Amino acid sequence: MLPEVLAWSGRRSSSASDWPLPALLDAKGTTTISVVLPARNERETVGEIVAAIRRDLPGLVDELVVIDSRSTDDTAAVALKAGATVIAQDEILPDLKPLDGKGEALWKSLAVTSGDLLVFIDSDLREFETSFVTGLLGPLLTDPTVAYVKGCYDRPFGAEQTGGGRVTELVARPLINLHWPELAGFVQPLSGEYAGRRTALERVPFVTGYGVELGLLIDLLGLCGLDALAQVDLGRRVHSHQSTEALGGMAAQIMQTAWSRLTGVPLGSGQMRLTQFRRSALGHEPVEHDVSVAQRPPMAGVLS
């Protein structure tokens, strides 16, 4: 790791326990805070997350929004009953052609929230604790030079306390160390829990698919510099795990995002198909998936 990255890590890394709620309430002042949960078919977990934030953080969180990303179950009803404002992804900026993916939901949330600070929390978390929110907000509320905060944590996998985050270890981390070594100090570069200043988030593009986290990290590094980025140890993150086949599609989208940043070729300019194989009575049969991703422009230009 580069010496300057080691120095950054010591200066810009903290733990959720370093940011108790009373201290954050004192630091909040007139700053407004929006918490956003992108959700697609997450009825089993989204209600508990919303209810916990409503119960524990009423003086800190001003706005709690669930972006329903075309759920086919009653995710929206569960989130609404728990106390969130629920907005359908495709109803936001309806004059634009709708696109797919988590990044689309996150990008559109910028158009329907008003907080000076935004906190993004995945809606499939189990054993959720509101220290995820307070931990991410700590550096932003207490240091005006911090623009963006990533969460890091242990990710249990089966009986092991670590081992989750296979795409991170096999794809994202090697890419980062090779091409963006300034970002090598991030423990969980693909973490779905992060927070940032609206003034920064509205100035960078959002990849619509699973490359959104890597794209934001790279682009905010270019926009703000490493010292404006921070990370907070949130402890332990428990969620359901995807199949290896599904992870292959995620990896393909992350690689496209990295390639776009390296070459300047815009995302969405061509289709990418991923060929995988499944065994059948006839042997190994190819299965093709469209894993193409697109990109939304900085929201500041859209809303101006």
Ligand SMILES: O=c1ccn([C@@H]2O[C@H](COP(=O)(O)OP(=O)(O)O[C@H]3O[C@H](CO)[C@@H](O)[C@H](O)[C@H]3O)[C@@H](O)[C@H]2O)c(=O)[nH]1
Given for the second form:
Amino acid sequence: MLPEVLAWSGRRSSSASDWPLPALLDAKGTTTISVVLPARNERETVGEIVAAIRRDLPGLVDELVVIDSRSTDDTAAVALKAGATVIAQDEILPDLKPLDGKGEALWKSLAVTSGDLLVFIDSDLREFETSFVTGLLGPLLTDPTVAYVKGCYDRPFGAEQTGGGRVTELVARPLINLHWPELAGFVQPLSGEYAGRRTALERVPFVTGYGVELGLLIDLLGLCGLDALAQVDLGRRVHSHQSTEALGGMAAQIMQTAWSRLTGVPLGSGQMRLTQFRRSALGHEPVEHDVSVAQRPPMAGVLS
Ligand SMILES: O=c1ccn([C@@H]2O[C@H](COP(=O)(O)OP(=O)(O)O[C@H]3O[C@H](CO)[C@@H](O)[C@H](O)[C@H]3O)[C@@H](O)[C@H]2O)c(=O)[nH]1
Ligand SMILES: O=C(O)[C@H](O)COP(=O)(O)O
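Starting from the form predicted on its own, produce the coordinates for the form predicted together with this ligand.
Following is the full complex, with the preceding chain placed first.
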């Protein structure tokens, strides 16, 4: 790691336990806070996450919104019952051609929330604790020079306490170390739990699909500089794992994001189809998926 990155890590890394709720309530003042959960078919987990935030953090969180990302199950009803405001992704900014995926859900959440600070939490988390939210807010509420905070944690996989984050370890981390060594101090660069100032988030583009996390990290580094970025150790994260085949699609979206940032060629101009293979009685059969990503412009320009 570069010496300046090591120094940054020492300065800008903390733990959720460093940010107890009473101290955050004191620091909050008039700052408003929105928590956003993107959710696609998360009926098993979204209700518990919403209920825990409503139960534990009523004085801290002003707005709790689930963006229903084209769920085909009753995710929306479960989230509503647990106490969230639920908004369908495709009903936000209906004059725009709808795009797909998580990045689109997060970008659109900027148009329907009002908090000065936004906290994004994946809605497939199991064993969720509200220290995820307080931990991410700590640096933002107590230091005006911090603009963006990423969560980090241990990632169990199967019976092992570590080993999760296959796309992180095999794709994102090597790409980051090769091309953006300033970001190499992030323990979980793809973490789905992060928080930022609206003033910063509205000034950067959002990549659709699973390119959103890498895109935000690179673009916020460019906009604000490394010292405005921080990370907080949230302990342990348990989530539902996708198949290796599905993660191939995620990896392709992350690689397209990196490529666009390296070349300056905007995303969305071409289509990428990924060919994978499944064994059948006839041998190895090709299976093709559209894994294209596009990009939304900074929300500040859209809302003005
Ligand atoms: O079209 C979609 C797909 C997913 N999601 C939600 O986004 C979250 C994360 O999606 P998931 O498929 O569980 O991603 P992971 O396999 O956990 O992937 C990791 O890596 C991704 C790429 O950086 C990040 O987007 C994730 O947050 C991070 O957890 C979940 O709440 C999903 O319901 C949507 O809202 N819309
Ligand atoms: O963040 C990642 O790398 C992907 O979500 C894959 O995670 P998993 O290997 O823990 O399923």
